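Below sits a lone chain in structure tokens, taken as the form predicted on its own.
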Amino acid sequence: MKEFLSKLIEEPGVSGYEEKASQYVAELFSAYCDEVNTDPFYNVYGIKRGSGQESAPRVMVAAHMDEIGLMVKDIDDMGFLRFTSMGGVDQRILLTQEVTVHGKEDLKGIVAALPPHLLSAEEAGKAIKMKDLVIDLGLPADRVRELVEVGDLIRFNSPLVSMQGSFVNGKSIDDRAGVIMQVALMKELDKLKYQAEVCCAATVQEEVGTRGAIIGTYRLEPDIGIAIDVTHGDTPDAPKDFTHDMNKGIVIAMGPNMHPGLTQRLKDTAKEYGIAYQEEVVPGMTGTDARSMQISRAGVPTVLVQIPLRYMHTTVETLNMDHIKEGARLIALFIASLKEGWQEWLTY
């Protein structure tokens, strides 16, 4: 799974432009699914069919593959690029980042600003705003204009790095780790007997409004939805009420976006099989694919499984790979438990 994640985060997939990431995900899914297809927006659907009893549910498992990034909005007289964000980029981390500009060629560049030596004392003490940053490609202005146009995409360069134990860091782990959990889920399902039709949807444009999940839910018409995403891992400066231990299991969300009966069943499954989990209360919209799955068409009873992640929306997002394996096993066992009478869990 670590190798798959490493390769996936190297594939371009800024929100709205996920074609190459979609191609790699479709290739991954094809090794484990009965059927794989892609829609015009580059959502990828991997279908695994269970025993196929008439009363068996269709389960949609969603995780988004799009990533935050940047877009060229101007080229100045010296050939420096001005840019804007695509998704929730943390502008505090932009300065000195290495990037790739996808122009007529892929061009390496750096995010730059005036060095502190050339700033007044007052200016040096202030955070630099995105509008004051530029990207330097190291090329003459005329050559930049030949190769780059307004609207070209910009990605961060930050490959997956193995840390101590089972920890890794890199860019776009939110939520490509969730897509890799889908692959791990497919492998887990191959060990089990289950009745449901399982539709793993690697969705697009989550970072700009969970749009891929809306499209996918309309297409698949599931009976049950399972969203996989990340939540905040513990850090020294973060409030304990909003963060979760990086070593104590995946996080099951509770709140109006999640179906109470199915959420309880998910927790009961974890307890039955000795799978560690944590809980998070989300009193409003979750900001994940779960929110769009729940209210699409006539509504879909949905649960949300989350992976603790440190430094979200930066180029050093940090994750415990053990949670991918544990989360996949829990979801697989939950799906296998959807036998005759599963509809009763929808009333409470």
The other form holds:
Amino acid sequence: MKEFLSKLIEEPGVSGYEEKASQYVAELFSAYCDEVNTDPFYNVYGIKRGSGQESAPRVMVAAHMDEIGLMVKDIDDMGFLRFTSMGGVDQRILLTQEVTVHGKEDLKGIVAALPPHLLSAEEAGKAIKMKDLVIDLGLPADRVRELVEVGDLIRFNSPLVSMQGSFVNGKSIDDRAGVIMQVALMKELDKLKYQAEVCCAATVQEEVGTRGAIIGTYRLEPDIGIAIDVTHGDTPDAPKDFTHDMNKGIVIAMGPNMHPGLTQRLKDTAKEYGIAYQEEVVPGMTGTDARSMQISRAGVPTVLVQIPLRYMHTTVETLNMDHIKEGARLIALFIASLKEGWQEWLTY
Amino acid sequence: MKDLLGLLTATYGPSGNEDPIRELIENEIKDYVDELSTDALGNLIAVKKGNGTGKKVMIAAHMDQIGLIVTGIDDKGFLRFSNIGGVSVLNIINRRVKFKDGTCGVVSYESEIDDIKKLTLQKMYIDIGAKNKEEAAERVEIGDVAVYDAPMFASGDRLSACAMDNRVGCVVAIEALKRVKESDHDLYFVFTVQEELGLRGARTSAYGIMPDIGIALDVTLTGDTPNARRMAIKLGQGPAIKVKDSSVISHPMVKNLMIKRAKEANIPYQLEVLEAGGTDSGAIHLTASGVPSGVISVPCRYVHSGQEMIDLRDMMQATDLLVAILNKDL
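Switch from the form predicted on its own to the form predicted in complex with its partner chain and print that structure.
Everything in the complex follows now, all chains and molecules, and the chain you saw is the first one.
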């Protein structure tokens, strides 16, 4: 799984431009699925058909494959690039990042600003705003203009690093780890008997407003939705109420976006099979595909499974690989438990 | 095109009250279309049928404009109001506004305020020159909406008026609709309502039409004024092909096709990365299972003020580009 994740985070997939990532995901899925489709927006659907008849539910399992990144918005007189963010990039981490600008060819660059020596004491103490940062390609201005234009995408260079134990860090683990969990889920399902039709959707444009899930859920018209995304892992300075232990299991979300009966069923399944889980209350809208799956068409009862992740929306997103396997096993067992009479869990 | 734009910008049509502008556009296009209808929300939908081999294309231009809605009349006959769409305090101070029936007024603010930055709409009012509450109530009712009253002026190719956002897009749609003669595609020109309140007309009309491709026509901001927020768009450098804004990332296929058609026809263009703001394609592209969509924008200074400035050539070239796109394969 680590190898898959390592390869997947190298595939370009900034929100709105997921074509390359989708090709890799489709290839990855095809080894474990009955059918793999890609829609015009590059959502990838890996379908596994269970043994069930028509009455068996269609279960959509969504994890988004898009990643945050940057986009060229202007080229200044000296050939430095000005940029905007695609998704919620943490501007505090931008300075000195190595990036690749996808112009007419791939160009290596760095995010730069005035050195501290040239700043006043007051200015030097502040994080620099995105509007004041530039990207230096080390090229003369006329050459930059030949190779780069407004609207070109910029990605961070930050490959997957194995830390101690099962911890890894890198960019775009939000939510490529979820896509890898989908692959692990497919493998787990192969060990089980299940009736449902399982559609794993690797969605696009989540980081700019769960847009891939909006159209993908409409397309699939599922009976049940399961979203996989990341949530905040614990760090020394973080409030305990909003963060989760990096070693104590996946996080099951509870709140109005999630179906109470199904969520209880998910927890019961975890207890039954001794799978550790943590809980998170999300009183408002979740920042995940779950919120859009829930309100598609006539409504889709949806649950949300999350993986604790430290340093979200940076290039060193840190995660415990064990959670991918455990989460996949829980979702597989949950899906396998959907037998005749599954509709009863949805009643209030 | 200039005269038509002058007429459209002077015609009343705030979000939710688009009747006058819709009637005007209807009369302007009725002889050029195969079908013409108004849907339940008030979207005007004009269809030009193709030859059956093409795609179903939705071309959306919102016809609504921002405005001020009356919430109360005080004892002295001053009107209190709330905003319809993105109205900023600074843009409306001491501006002339008009209601649907032609009643005019001046927008001003409680002079006790010590810091203009703290001014909010709640501390502002419309003065229609009424001597008391009764006289005001004879002319205006709660719920009536006022819009800027600012007729167009020209300075060479530069044109300035209120409601350029988005009567410019409407003119582009009207002209393209008249000029497109041999398209394979079924063309649904939709003059949408309530864009300024959250792309509402585009959302429902797109669901009703279920197009294969969406193209929105709207204005965009520029970065060419003194100390402007950085943006690589200038007046007079050609129409803008949108890459992204807050509501949509143009589908790469549609964006690239627009660029290709512009190059083939030698139409100058600019690439638009808009950091804040949205347009009808934001709703269209998320309709049902998804509709690949793009946007052609006309650069515009001072958007949402009483004088929005465009360059006539940008508008004409935007029309050329739209016609070039619709006349060929999609």
